[in-house]
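Shown here is one chain on its own, the form predicted on its own, set out as C-alpha cells.
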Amino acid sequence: MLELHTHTTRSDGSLTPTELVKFAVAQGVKALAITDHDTMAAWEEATEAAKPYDLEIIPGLELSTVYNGRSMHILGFYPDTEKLQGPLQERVDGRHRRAQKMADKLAELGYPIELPNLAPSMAPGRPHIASALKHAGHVNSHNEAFDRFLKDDGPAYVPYEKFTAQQGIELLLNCGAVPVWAHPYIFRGGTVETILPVLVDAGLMGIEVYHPTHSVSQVRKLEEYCERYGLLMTGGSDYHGPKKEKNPDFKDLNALGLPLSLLPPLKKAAYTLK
C-alpha cells in the first residue's frame, strides 16, 4: 500500500500527475511519493488530484548525481521547496546541456534527432532521446536505442555534469530533505559494500531496499546494512507508467506490496531536519 518511487510526465514517466494519482487509487495505494528526476513540478497537480481520495501524497524527487564517473540517483523526501528550487533549476539546465551533447553525438554518427520541447522545469533524458530515435526511424524500440547508442559507455552516451553524490546528499540535507540511495544494486561504479560507508559519512539517511531489480538475497543484504548503519529502509516500484515495450526491470504500481509501516520512520527523520 506504500509507493515511494514513481515518475510522471514531469520527467520520464508516461502518466500525468493526475493520471498517476487515479491509477494509484485504483491499485490500492494509500501513500504515494512522486519522485521525478530533478524536479518538484508534479507535486501541486498530484496533491490537488488526490483530494477526493484516501491517498497521501509524499513530496519527493530523484536527484541525478555522479559517483566514480557513473550515474548515481539519490532520492530526497520532504524537501523545503523554496530552498531547493534554485539548485534544481541549475541541475535541469545541466540536463539540457547533456541532452544536446548526446543529440550532437548522434548527428555525428549519422542518426540526427529532434529533441522534444518540454516544460521549463523539465529536460530531455535518455528515455526522451530513445523516443526521438524511434520517431526518426533510426531504431525499432527503446531497448534498441539504449543497446546501440545510449547505454553507459555507448557511442552517444554523455555523463551528467560533475555533481557528486556527496554534493547531492549535502544539498538535500541543507534543504530539509531525507537523502536515500536509490536502487543501489543497479549502480555500476563500485560495490555497495565499499560505497555505502562513504555515503553514510556524507550524511546518507536511508537505502531503497525494496526495488524490482533487487533479488531476494540483495534485499536481505540491504536490510542488514540498514541495521548496521542505522539507516531508513524505503522502497517502490520505480513506476514510469504503462510500458508499450516489455521491460522486466519495471513492475506495475504497488506490485511490491510494501507496508505503510515504512513511512512513519521516514516522516520522523524529515521532522528532525526541519
The other form holds:
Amino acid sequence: MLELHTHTTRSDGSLTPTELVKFAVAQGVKALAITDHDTMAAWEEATEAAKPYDLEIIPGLELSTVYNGRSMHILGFYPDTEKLQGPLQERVDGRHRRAQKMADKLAELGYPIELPNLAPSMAPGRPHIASALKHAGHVNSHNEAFDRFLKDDGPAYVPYEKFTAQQGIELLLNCGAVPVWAHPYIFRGGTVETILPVLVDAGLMGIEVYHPTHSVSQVRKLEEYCERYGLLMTGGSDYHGPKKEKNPDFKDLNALGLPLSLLPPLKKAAYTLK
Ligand code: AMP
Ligand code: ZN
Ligand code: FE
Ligand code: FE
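What does the same protein look like in the form predicted in complex with ligand AMP, given that the last one was the form predicted on its own?
Zooming out: every chain and molecule, the one shown earlier first.
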C-alpha cells in the first residue's frame, strides 16, 4: 500500500528515518513518502535503510507557508534536491528563530522551557515546544500544551516567518516538485471552495484528499474538486510516530490503506516538470 505523508525525527516526528522505514515494512507499505516539515534531511538515511526491503522511498517534504495570516501546508514530491536545498535551509533557519521566539514568550508568561538541541538541518516545530513544556512540568500532556499555549492564536503561538502559499508553490515548481495542498480542511483562513481556485492559478497540481482529519463527505468533496480542476489526488496518515496520548485523529501508518494506483500519475506529473 501507499503512504504519502509521514514525519521523522528530522522534523517533529518521533521515529528516526530508519525506525520509520522498518515500521513501514512491518505495516505492509510498499511506497513511502517522507514529508518532514521544511526539510529533506531524512531521505538519505531512509533510502539506505529501505535497501534490503521491497519498499520504495518517495522524496517529499511539507512546506510551511502563510495564507490569510494562517499556516498553510503544501506538500512537494520529487524535488530537485540541489535546487531546493538553499531556499529550504532559509525556512528551517526561520523555524529555529521561531522556536526561540515561542520559548521567549513562554518565559515572559512565567513558563520557562529548555529548547531541544536540534541540528541546523532539522526543523523544530510546535510539538518540540509542547514536549519541552511537559518536560519542565508546566503541563501534563501535549494536548494541554496546545490548548493552553501553542494553538493558533494561543498566548505563546508564533506564526511562520512570512512566505506565502503562492511563493511556496512557485518555489516547488521551480525545483521540479509537484505541489499538493495538504489536509485542506484543517486550514483555518478561509473556505476550501474559495481558496482552491487561487492556488490552482498559482500552479497547484494536487490535493491531499485522504487524511485522517477529513470526514467521508469532505473526501467526496475533494474528489469532486480534483475532477473539476484536473488535479492529482494524494493521501497519507500524516504519521508522526506511535501515539502516547488520546487523539481522535490519530491513524496508524498505512491505516488508510491507500492504493498504489495513486502513485503513477504523481510520478508522471513530476516528470513533466523536469
Ligand atoms: P508547526 O508547523 O510548528 O506549527 O507544527 C505543526 C504540527 O503541530 C502539526 O504537524 C501537528 O503535528 C502539531 N499540531 C498542530 N496543532 C495541534 C494540536 N492542536 N494538538 C496537537 N498537535 C498539534
Ligand atoms: Zn508535524
Ligand atoms: Fe501539516
Ligand atoms: Fe504533516
